[in-house]
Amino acid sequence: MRLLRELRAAYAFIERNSNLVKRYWGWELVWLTYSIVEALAITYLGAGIGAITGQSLDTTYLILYLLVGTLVWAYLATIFDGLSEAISWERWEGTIEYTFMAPASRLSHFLGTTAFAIAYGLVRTLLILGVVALSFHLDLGRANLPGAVLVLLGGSLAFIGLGILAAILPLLFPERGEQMSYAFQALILLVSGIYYPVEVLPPWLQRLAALSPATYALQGIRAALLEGEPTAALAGELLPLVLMGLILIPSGLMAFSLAERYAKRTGRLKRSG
């Protein structure tokens, strides 16, 4: 019975987040359009590199390289945002005290939020891919799709843990926590090789890249899709992602629980400024 209650509570958060998307569908359309335009602009940059350099180049590989980075980041960033903004959404809607007093564990809260974020991220990323595919011929004849999906699942686990940890910032710092989580996301974007190999970064940033799960996710997915690497050869990227997920998710839940008790004790839940 307890398991059933927790699952029903998790579904309640899925349904609540779905209703929020419906309520703010105009903003959802704006951000989807922005993401599509961004993906097209980056992909056209790869297609136009020959015109920029004045040299005759085969840009097919570069287009796919940039497109994979754009799509993978769009998906992982959606998971990160969905979890890191969970507290911010509660404050915007004025429901934070009700949610934290509801007879549902924080595990159910984040389970429902995570399930919605993954589903939303997949739908959004597939829509972006569909529009880009209409403009470019994508040759994935050598791609190892099961291997790429496996690495993407590993990256999802790691980013779930990062998102839970980032959700602590708006909880403890009502005035600037959300901005801090965005800054953290921007740092991950910089060092993870979304649009370029991490080898072009300065040595000190390359050391940070080794700590980012997005680095391993991108390397593994690019190897699977662009090079056709067999799944067994992706272990070097998949194992660190799974290990990060196994560490970050429970430690994130534990840290959030401690932060929640502190926020309740110091009156930070309702505070918005």
The other form holds:
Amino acid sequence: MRLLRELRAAYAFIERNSNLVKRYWGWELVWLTYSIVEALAITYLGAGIGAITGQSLDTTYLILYLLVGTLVWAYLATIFDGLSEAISWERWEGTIEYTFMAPASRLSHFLGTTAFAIAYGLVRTLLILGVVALSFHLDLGRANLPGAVLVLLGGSLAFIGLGILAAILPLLFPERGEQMSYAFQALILLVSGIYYPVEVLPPWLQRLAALSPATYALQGIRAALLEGEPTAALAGELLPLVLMGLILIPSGLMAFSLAERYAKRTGRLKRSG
Amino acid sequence: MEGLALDVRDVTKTFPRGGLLGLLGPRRERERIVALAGINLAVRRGEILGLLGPNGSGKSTLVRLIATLLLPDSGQITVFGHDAQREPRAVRRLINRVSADAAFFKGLTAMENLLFTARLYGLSGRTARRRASEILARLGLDGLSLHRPLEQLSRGTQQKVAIARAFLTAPVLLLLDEPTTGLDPHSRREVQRFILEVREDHDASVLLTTHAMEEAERLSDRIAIIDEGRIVACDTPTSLRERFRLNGHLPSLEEVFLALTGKPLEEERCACSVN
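Please supply the corresponding structure for the form predicted together with the partner chain (the preceding block corresponds to the form predicted on its own).
Okay, now the whole complex, with that chain kicking things off.
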């Protein structure tokens, strides 16, 4: 009975977020179009590199390299946003007290939010891929697709943990929390080698790259899709991702619980930011 | 104590003055604002207790503490025997709250918002839809309003949806924090009648904060007056007025309220307990 109640509570977030997407479909269309144009622009940059440098280059690899970066980041960033903005949305609408007053566990809260974020991220990323595939010839003949999916799952785990941790910021800092989480996301974008190998970064940024789950996710997925590496050879990327997920998710939930307690002690749920 | 819906004992609550950074700041900023200074209050099962107080007197803080949205510095709050700090989820299942601000996802329809709440409380979609329609009909809201985005509804209608949200989960203790603010006199009457009906039909207990003296007098079995975080009086409306009778003149509740909250002589603490 309790399990059913918690499942219904988790579904509440999936249904509400789906309703919000339907309600604001115009904005969704704009954001999707923007993401598609962005993916196309970056991929065209790869296609045009020969013309830019005046050298004869095989751009097929470069196009795929950039496209993988764009799509994987689009997906992982959607998961991160979906979780980190879970509290900000409630603050914008002023509903945070009502949601936190409900007898649902925070685990159900994040379970529902995560399920929606993953589904939304997958649909969005596949739509972007579909449009880009119409414009470019993508040769995935050598690709190890199951291996790539496995690494993507590992990356999802780690980003779920990061998203929960980032959701703490708007809880503790009603006015500045969301800005902090955007800054954090920007840092991940910079250091994780989305559009370039991390080796081109200065040494101090490379040290940060080693801490970012996106670095391992991208390296693993590129190795699987571009080099056709067998799944066993992806262990070097997959293991750190799973390990990060196993550490970040429980510690994120625990930290969120402590932050919620602090917010209730200091009256921070009330302020709408 | 047997038969108590709500028991608040010696509850104090203070807030840091300077926010998170203020905790590390200069001493003046580390001083704390006293919101509640040792509150004792009880609501019997099936009783409506009106809580009156000037702005900033601690009414909403008390409601938030009972709703488990705040943690007290000291003291104990129990709802039907469940400790709000030790068993918050058990308490949450028994209560719901209406506040003056109708907080919703305004882009969603009334029904979508109500469904969200219902599912959070473990109700099925079918039960939620049926209950929502029944409650809103009793509050005088047409079915069409249920399927329009909240942002397209009037302030008064939004407030009725907020009231429906609280009743949807069939709480046995209702925390009504200025529930009729923003409603026209006709709607206010409908809501007041509904509160009385719910008390009769569902054996619900109610803690009602309001600035409307007429509303407090009409609905409340007893009235507690809170000022500067302390209960300064608690009795039936008639007894409260009798206490301040002067030269044969029976004062209005508003006169009693002004006398109690405007006088420094009411400094001593008063409990609103049940014998």
